[in-house]
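In structure tokens, the next block holds one chain alone, the form predicted alone.
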Amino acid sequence: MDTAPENVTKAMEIPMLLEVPVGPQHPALHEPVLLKVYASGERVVRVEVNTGYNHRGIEKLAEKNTFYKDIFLVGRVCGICNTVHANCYVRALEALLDKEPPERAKYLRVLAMELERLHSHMLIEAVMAEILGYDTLFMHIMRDRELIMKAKEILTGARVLADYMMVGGVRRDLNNEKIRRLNEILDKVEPRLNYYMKLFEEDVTIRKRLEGVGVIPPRDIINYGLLGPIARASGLKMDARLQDGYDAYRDVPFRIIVRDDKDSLGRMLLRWEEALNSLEMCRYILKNLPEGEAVPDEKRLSRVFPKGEVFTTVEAPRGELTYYVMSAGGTQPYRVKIRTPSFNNIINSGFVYIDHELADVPVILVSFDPCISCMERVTVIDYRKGTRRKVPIKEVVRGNA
């Protein structure tokens, strides 16, 4: 038998590296993004994160519609948090206006908002456990979730889509029963909510699989513009109710919850200490609640709008909302631009991933709380020789266009 001589030595190595695609359509995530995880053997050593699979072309249409139209549209960029787009940009067209909301009205803005924190981090929990393998964990706090969406439908008059913002106020008032059943609702909600949190800190299964995975220094959170409870999460007190006290945050007390852990268990955990504070901000505003009116009469609000610019931000669940509106006069908006913390959050994460396990991938993930739908709005048009020509989106996704 032929055996190679004992000199002979390796001139070279050749790693083989392992291409495993998480989604576009992934249990970790029920909306369209692709991670391009490239792993040897179970070690990740590089991760691509692809978006481009949900075009809505929003933002072109904003120019299309009026001023109070668009309204409803922005209410529309995610399903999740509608309220905080709706505020951002009915604000900015306050302060086109210069018009400024009753106090009572600031109020019942907040705690729209407030519970809307409240059921999307319920709702990340909920996936985070599903994600763990704890679907009877996923469906509980589900169905405490639902509580806060009858909350919800209580103020607003909708579980989801609430279309509750307008310029110069709000659309429906609270009377005495309607605040009756909103205490009644978040005195259920409040044990619960301490009894999750206590799960997630002491649970053996939960905090090996989160505790020291995907950690992130504060240095990293500042060259990458991560923002939001990411943020908080590794000891930085980012905040936009606090830096721009906006509505009646300056008058209603809540607390900027910030924890050192920098890892994945540390976002869950804050989290559920923002749902308890959000929980005391609404019943600081049930209780305190302005006299007064908070429904503006539409009929006498402005239809057209005076030339200006104007740049809004929102702390939304997942972090600084901006809208940035311009008016060339008119009826119409010359341009809305939307920056989501999503956009944010999602693109600039592939570092986060290195030298962490495969099975790690979809739990960083959905620490981010990401929401996809709400960051793509994209629409190209080429114009060549006069001609006007639609990029078509495979183009758009190849970075051909």
The other form holds:
Amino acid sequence: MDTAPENVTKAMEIPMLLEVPVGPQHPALHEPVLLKVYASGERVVRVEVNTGYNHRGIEKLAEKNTFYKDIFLVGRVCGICNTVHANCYVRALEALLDKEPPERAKYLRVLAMELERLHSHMLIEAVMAEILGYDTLFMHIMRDRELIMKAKEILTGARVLADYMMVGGVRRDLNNEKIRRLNEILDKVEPRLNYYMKLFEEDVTIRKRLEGVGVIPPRDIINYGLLGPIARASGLKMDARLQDGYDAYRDVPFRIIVRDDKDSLGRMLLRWEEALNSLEMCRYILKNLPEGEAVPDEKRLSRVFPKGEVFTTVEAPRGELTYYVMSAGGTQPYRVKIRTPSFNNIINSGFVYIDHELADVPVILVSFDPCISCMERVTVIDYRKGTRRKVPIKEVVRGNA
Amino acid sequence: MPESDVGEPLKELAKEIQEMKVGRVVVILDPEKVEEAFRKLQERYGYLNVYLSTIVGTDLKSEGKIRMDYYVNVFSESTYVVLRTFIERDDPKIKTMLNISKAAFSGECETYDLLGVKFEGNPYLKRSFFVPKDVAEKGVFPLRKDSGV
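Could the form predicted in complex with its partner chain be shown next, to go alongside the form predicted alone?
Next comes the full complex, and the chain you just saw is listed first.
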């Protein structure tokens, strides 16, 4: 039995062991990370984040494969945001080769990435609805998200793993029929997004569970290196799309959405606003798609890369994603370093839970968009009785533990 | 010399200032000056405009060095400053950045586990942060070029 910390009679240890129910190529949403939460009564006093349950050694693998094979490898770092990973890496290769993709391909890349942001944001909003006990809302959002997955399939050929990015362009082009179908889908989804946003703004229960929970001041965001929607919901205007203006982001108009709420509600509302903005961007791209070629001839691409190093970034749905690629000359990279936004957002954010109620832990975690699902096992330790028992996390959320 | 003058506050500290694609400013420093350089960037551009984005360790086996790169995002200036330093490969040690930025936590723990760089003053370093237990128990650092992984 563990020894009780001073002045603590009962503690809860919550190993939120998140498993991978979809398969090893989809770890990001169902990320196996262990969050050990220590609570005194209902109050959280300490949080430990344990990692390493699904480390696949992709950086090492990338060193052993060719530059081109690695495009498919990095697309598999994350199922949800595979096109942003591939885009960031492909742009690094293009920088090494001093190659610029055609305008049409740049627009199509942005279209794929914004569709990805849309469905990624809808997914985490759905998960939040489920955590709050709104299972029907979860299903409704997921149903509408499926339309976006269809749109992604029309564009890239696959619902999830698109493998859409190529050095010097994209793998598939759009024709007028596909543009018509994509517009149809966007028309269907827009009113739904407005409805869900209104729901999150006005529903009493949602507001009660999210408002004022997990407040992060901007100083802490900077100090702990938290990124993306978390930073923007705390009033910081940081966005890699604005900063690096890669692909067509200098041409396609978009808004950087910044809110001052700093809490979980602000983070969720910010994602709805961003989803709506992404939808507008998709419409703009479909209307203003430049003429010309988008698909390069793979056979003409150089197999051998010159010596050099590149650092590229992309604004993934969860925040700034960075790639460092170093070539020592030849066909294989010397070093590939991938830093995903969740690496900072989840590992560094243990401090946010402190002094919150246990039932707020899942809410805060989901508001970080950590790619979670199966946090079902909770151990309750009673120091007076000297017992440990396991209860489902949902019981803790409902206050029955 | 890079086009951007974002590295200007570090001129006195730097051994050399270079450029990396795409538009990053690389400032080469002695290992003990990294923290001071980060502090200078904070002072110059404001605490809320500068954060430690990424830590990249690279094994340069043929030179007997490990190269440590600290990517600092100066987002008010829309650019990155790379604080670059070299440490001995045989006994890689460098002072932790945790005293100045908590964002270093994840990057330092990862770099220790994968490359074996000891960040002095970081009490959270442990093996198996990412690496599977069986590999960690053998004392292997997978990202070393001679690790055999």
